[in-house]
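There is one chain below, alone, in structure tokens, taken in the form predicted alone.
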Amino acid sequence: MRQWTQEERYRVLHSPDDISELFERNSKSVYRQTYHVQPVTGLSSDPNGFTCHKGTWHLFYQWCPWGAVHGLKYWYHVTSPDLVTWKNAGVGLRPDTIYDNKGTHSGSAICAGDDLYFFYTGNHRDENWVRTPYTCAAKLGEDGNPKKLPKPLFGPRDDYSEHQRDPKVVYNEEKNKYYIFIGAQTLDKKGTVLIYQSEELLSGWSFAGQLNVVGFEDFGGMWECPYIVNISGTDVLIFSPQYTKLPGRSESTNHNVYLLGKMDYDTLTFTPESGYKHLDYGFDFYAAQGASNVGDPDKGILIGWIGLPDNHYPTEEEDWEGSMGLPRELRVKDGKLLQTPITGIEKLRDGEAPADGTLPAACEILVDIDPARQAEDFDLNLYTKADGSGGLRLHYDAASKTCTVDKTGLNKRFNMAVGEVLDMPLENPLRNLRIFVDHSSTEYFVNDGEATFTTHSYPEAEEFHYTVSDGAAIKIYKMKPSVKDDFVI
């Protein structure tokens, strides 16, 4: 694994010429995705600024242009008319002020009237490398690019640690106020959320207090990427707790979880209906952000980063890494959060592939279990060799209603110390799977959205086969490209 110096990681991008050769090299990788948003070069991580404005969907991702390394972060901008097809729009935010001299870090967006506003963390470091996080704002200009406010909205609080970031802005009609939720860490290293309030978007912000999540006062060491949305009358709180191990998650210390409950803005208290649940049970899903301005009180739309902080992946050797997951529609039904692929993704189908045991590099797989066989165990093994050995193995244990995903059979193994086998518990018997395979990722949607599982996967040429248990109907659709992956800086 390449060792990067601080100077290399924090170089400023002056011109497209600085990375044109890297773009050409990255583009030749056999693991470049067909229908997922991915970095134009280098590293992509957290999704940011996700919203619909005047009929166009805007999505940004944290971007380090130089390679598969966390260094000087930009916001890279992609747009879509439908959340299915995307095109590169270039750099959206650059680290070019004193307040964000070492990175424009994660944040969100909100529409107000005809205007679109962005809120992000300015990562400032002084000559001694001491960090000061600022909450900054920008407004979408007529040229389609964000224009920064000259000064931050506010700085950090001294009564919390330096880890204060990822502003999520929401508007509460009942209070006629805007609120910013910021992921934070207490001085005794416990994860929390700070809340600021204002009647105006770009001024008047004051500290309202710390979010009280009943029963979660000592849960994780930092809460990144907080997001709150009301769906069908239920409040959904999503966040990414760090620096902690959770039961059943092997050695990982980075997670993405959600709570269903009720948010009280008078007392800044979120009261959960039950314990936390994993937003995704896979090896590689993090920093999920919900879109603003969805326009449907019974639905949310969310997108996550296929990757984890501190993990390493095979494409690091090619100087690039990461992609966005497929956008998901969120619904609350019978006290459960359901996640399904974005409506319209079917338009990418490019004909049905023969169900002959051969796996296309980019495809959608539909599996339906015979109702008479749903009380039986089931196996689906992707990326096997021609003789059925190896691969990414999914085993369903009917007695416990648990799917176990095991990636130890893949030729390219990675993050072995973090864990290579994880369970996905179900509340109901396994009846169907909808799986999205791309060149370096696999996403499972189970039982019409009851549970999901996302993982990076890097099959070699001999591994494009699969096996499936009897008693299941399987259809495979080849998938067309959905991203116009031009070199736009």
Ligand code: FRU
Given for the second form:
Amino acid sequence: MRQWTQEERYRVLHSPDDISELFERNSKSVYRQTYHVQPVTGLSSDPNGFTCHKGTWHLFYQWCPWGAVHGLKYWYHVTSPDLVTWKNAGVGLRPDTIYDNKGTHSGSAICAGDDLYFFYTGNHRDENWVRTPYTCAAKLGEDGNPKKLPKPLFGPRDDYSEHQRDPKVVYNEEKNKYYIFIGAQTLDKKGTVLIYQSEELLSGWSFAGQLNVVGFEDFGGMWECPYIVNISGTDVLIFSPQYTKLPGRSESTNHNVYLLGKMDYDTLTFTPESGYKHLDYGFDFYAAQGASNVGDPDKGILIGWIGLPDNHYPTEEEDWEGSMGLPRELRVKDGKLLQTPITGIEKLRDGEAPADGTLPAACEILVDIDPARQAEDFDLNLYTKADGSGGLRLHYDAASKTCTVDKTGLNKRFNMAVGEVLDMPLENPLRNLRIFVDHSSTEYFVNDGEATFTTHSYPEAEEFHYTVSDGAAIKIYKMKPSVKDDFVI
Ligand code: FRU
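I have the form predicted alone already, so could you send the form predicted in complex with the ligand?
Every chain and every other molecule in the complex is listed next, the one we just looked at coming first.
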């Protein structure tokens, strides 16, 4: 693993020329994605500022231009007409003021009238490396790029730790007010959310209080990237608790969970209807953010980072890493959250591949298990060798209704200490799988959205095979490229 000095990690990007050679080099990797948004160079992490404005979808990602390292973070901008095809739009926010001198960290977007506003964390550090997180705002300019406000909206509170970041802005009609949810940590190191309120978007912000999440007063050491959305009358609270291990999650200390319940803005209380659930059961899924301005009260749209904060991936050797997941549609049905791949992704199908045991590098796999066989165990092993050995192995145990995904059989192993085997418990017998395979990621959507599992995977040439149990119908579609990875800085 390459060692980076602080100076190297926090280098400022002065000109596209600084990274043009890196772009050429990164572009040649066999692990570059075909239909997922990925870093133009270097590292991508959290999705930011996700919204639909005047018919265009805007998405940004946390971007470190220099390589596979969490250093000076920019917001890199991509746009899409349909959440399926994307193009690079250049740097969205740069760490170029005193308030964000060491990074434009995560945040969200909201439309008001004809305008589009962004809220982000200015990560300031002084000469002694002491951090002050500012909540800052920007507005989309005529040229299609965010323009920062000269001053932050507010600074951190000193009755919480320095971990106060990732503003999620929402408008509440009943109160006729805007609220900002900030991921935070108490002084005794418990994860929480701070809430600010204002009648105006760009001024008048005051601290409303700490969000009380009933039963979750001691759950993780910091809640990154909070997000709240109402779907079909149910409030969905999503956040990424860290510095804690959770049952069934091996050695990982970074998670992305959700709660269904009711948000009361009078008492700043979120009352969950039931326990927490994992947004995704995979090895690599974090910091998911829902879009604003979806325009349908019965649907949310969410995108996550395929990656985890403390993990390392094989493409580090090539000086890049990370990818966005596919956008997902969220629905609430019978008190459950369902997550399905974005409608329209079928447009990328590029003909059916023969279901003959070979696996295309970019494909969608549809598996339907014969109803008569749903009480039986089932196996689907991707990226095996020609003889069926090795690979990314999914085993469904019918007795416990649990899928177990085991990546120890892949040639390229990574993050071994975090755990290479994870369970995905189901409420219903396994009946179908929809799997999106790209050059360095695999995303499983199970039982029409009951559960999902996302992982990075870095197959070698001899591993493009699969095996599947009898009693299942399998269809494989090759997938077309949908992201124009031009060098736009
Ligand atoms: C989550 C996170 C955020 C922060 C950003 C910095 O992965 O740590 O809390 O704003 O990444 O890149």
